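Just one chain is shown here, as structure tokens, and it is the form predicted on its own.
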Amino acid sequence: MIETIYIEDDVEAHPRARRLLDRFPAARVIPCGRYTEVFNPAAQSFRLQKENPALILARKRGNLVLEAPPELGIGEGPGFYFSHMLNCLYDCRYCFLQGMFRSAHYVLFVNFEDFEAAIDDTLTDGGEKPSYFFSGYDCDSLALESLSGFVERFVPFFAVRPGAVLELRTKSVAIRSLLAMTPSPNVVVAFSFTPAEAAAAIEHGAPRVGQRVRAAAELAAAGWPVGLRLDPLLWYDGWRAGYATLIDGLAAAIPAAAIHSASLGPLRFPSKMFQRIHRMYPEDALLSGPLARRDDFVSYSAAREAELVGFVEERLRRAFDDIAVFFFTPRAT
């Protein structure tokens, strides 16, 4: 339940903003000049705000579509990302958002039409290879679909632009809107997975892994391309058995032909970001080890990281014939 809504003055009359205000008639509505007045100030408690976040309705200004780091890619064409929202419904201990943002409030940029224009401008400079657009970098692409209407708007937009591929990155099982649509071969629904026992301990509020597997299988059966995102890879007692069970379960539920790609991402925190997150959760076992400082990152040792990646990649290739596997290595910031 949204109890407080901040709204920028110049989107007060926007139809998307009006629909949300009408949906929450009991919410306290607070006007502001810019969302940054609420979202950016120091001395906020991300941890406390996470218990009851407000909704901020705003207009995205400046560069709406940004070039993605090359290591984020899932194909040979250029990559871009855009963020219709900031922050996530879930509370995963490894999430970089809690170290990057001062506030846990949800920001929804209501000017979808400007994102669409910026995407089209990007495509005018495209080459022969498709361009890839990632929507789940600063939020979960599906988790707040009932609020945002993002999928309902952007999947049809991309469906008629075969030179563009949209990745919807998610842990959500809110797939009803997708199942109501005709599947599009250039929209990849990419589910993030960790082994079930790890997810239960550190992915607070997220759907259980079994639920995500079933959602991915249902979308695959309906004709949607599915992505497997094993990111971050986690080292814990029993991790080999955990990842073997996870991958075997995915292979049993989802036909190999439905898999667009898999990607593997080591657990790495930029050092300053790790310090901020660790101050919020000093008691958390994930943040206390077995981690090591490597250059500008806090991560597992190089040997442990290589062992994790090698084991999981081998199990994926054994489970899915000819699967495309990509590797995401975060950069220091």
Given for the second form:
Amino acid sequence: MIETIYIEDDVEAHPRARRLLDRFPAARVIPCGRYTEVFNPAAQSFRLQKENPALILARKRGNLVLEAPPELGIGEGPGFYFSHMLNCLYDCRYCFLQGMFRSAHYVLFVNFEDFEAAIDDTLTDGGEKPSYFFSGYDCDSLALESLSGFVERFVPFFAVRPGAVLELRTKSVAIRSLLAMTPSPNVVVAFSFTPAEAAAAIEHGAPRVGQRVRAAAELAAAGWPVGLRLDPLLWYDGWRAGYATLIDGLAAAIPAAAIHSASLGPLRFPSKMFQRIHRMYPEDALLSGPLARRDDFVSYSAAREAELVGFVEERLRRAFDDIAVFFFTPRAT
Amino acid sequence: MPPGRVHLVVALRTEAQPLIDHFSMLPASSGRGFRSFANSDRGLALVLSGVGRAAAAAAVAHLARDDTDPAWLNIGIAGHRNLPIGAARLAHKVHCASSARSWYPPLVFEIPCPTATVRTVDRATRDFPTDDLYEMEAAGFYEIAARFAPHELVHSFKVVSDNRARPAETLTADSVGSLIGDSLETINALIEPLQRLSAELSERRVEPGGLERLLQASHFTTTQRRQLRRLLRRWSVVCPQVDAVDWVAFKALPDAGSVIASMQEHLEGVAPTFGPGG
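Next up, the form predicted together with the partner chain. The previous block was the form predicted on its own.
Everything in the complex follows now, all chains and molecules, and the chain you saw is the first one.
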């Protein structure tokens, strides 16, 4: 339920903003010059705002499409990311957004048409290999679909651009709009998973793992390419059994032919970001666990990381024939 | 949980008197320059700032000397072009007319009254050109209070005292007092969640159990003290069933360095436990 909407003066007349204002007639509407006046000031409490985030309607100006770090790749072509939203409905304790943004308010950039133009500009520069576009870097691609209408707009846009691949990264089970469309071979719906017991403890507000598996299976049955994102990989009491159960459950529900790719990512925080997040949640078991500073990161030890990656990769390859597995190794920023 | 504290910043004694009476505050003895009142048991303090942005800012600084985690609430009267006298509003935006800066207090708790933009001006106005509340302190108050507390804990509450139909010249000390007095229920409903938020913040800063005893047992350098504090916080989450001081004593660790190294090594080996998943 959105109680407060901040709106940039500049987008007050934008049809997408008008529709949202009409949808929440009881919300208090607060005009602002630029969204950054609300979103960026120092000394805001991300944790307290997360209790009742507001919606900010804004225009994205400049840097609409950015090059993705090469290690994010899920294919051979160049990678890009774009963010129609900042922040997420869910509250996962390992999420870097809580350390990156000062505010937990949801920012929705309503000028989708400018994103589309920027994507087309990027595509004209492209070569023979498809370009990969990631939409779930600063938000969950599907979780606020009922608000944003992102999927409804961008899936048809990418469907007629075979030189591009769109990855929708999500933990959401809001798949109705996707099921209502004809599947596009170049739109990958990538679900993030951690084992059920870990997810229940640290992915606050996110759908249960079983629900996510069912949503992925439904999309696969409808013909959508599905991605499996086991990122971050978590070390906890019983992790082997947890990952084995998770992967067996995925394999039982989703045929290997429907899997576009899997990617594995170790748990790593840039050091300063970790300090900020841990200060916010000093009582959290994951953040208080055996994490240590390695170079510019806070992470598990190299040995533990290798053990996790090795085990999970082996289980995935055993469960899904010929699965393409990518390894996400974040760099310090 | 430690009790939450709220600091009230009020320009004039006539505005403050109903609050002083209602919350049974007594004159506070500390400091010069501003008159202040407090009820420590209720976690409330009040400072009389005087009129204007600079005075409000200075009063915040005066009251901020002792506490680290209070919430801040500016209470006062304001003018509006057509809102009825007595209408109460919480600021969702504080705008400083002379600097053109704006602040947006995040509304993270249930708000007991409508909200509005509060426009701080340097001189009282009678024509109210915009649909905002006009007053003279909120911007000075907010700018400085937000240096001492997260924005979520800094708010400004105004009661309409004058409008185009009833200009400020008709106000008396009694009528000002009544306007604030009639809003006490709303003010209470604001103070309550602010105290909760203040308490939440204070709790996160409470020193971990065992710190003092371990510091007394060995000589720790400043860096080691910081490390020990962090380790004890982790310990209380990861090994809540084992008393860290007892564990250190049992290990008979000879000095601060070995206490830190041993605790680190121990915590490194403990995997977090998550309950059954959904």
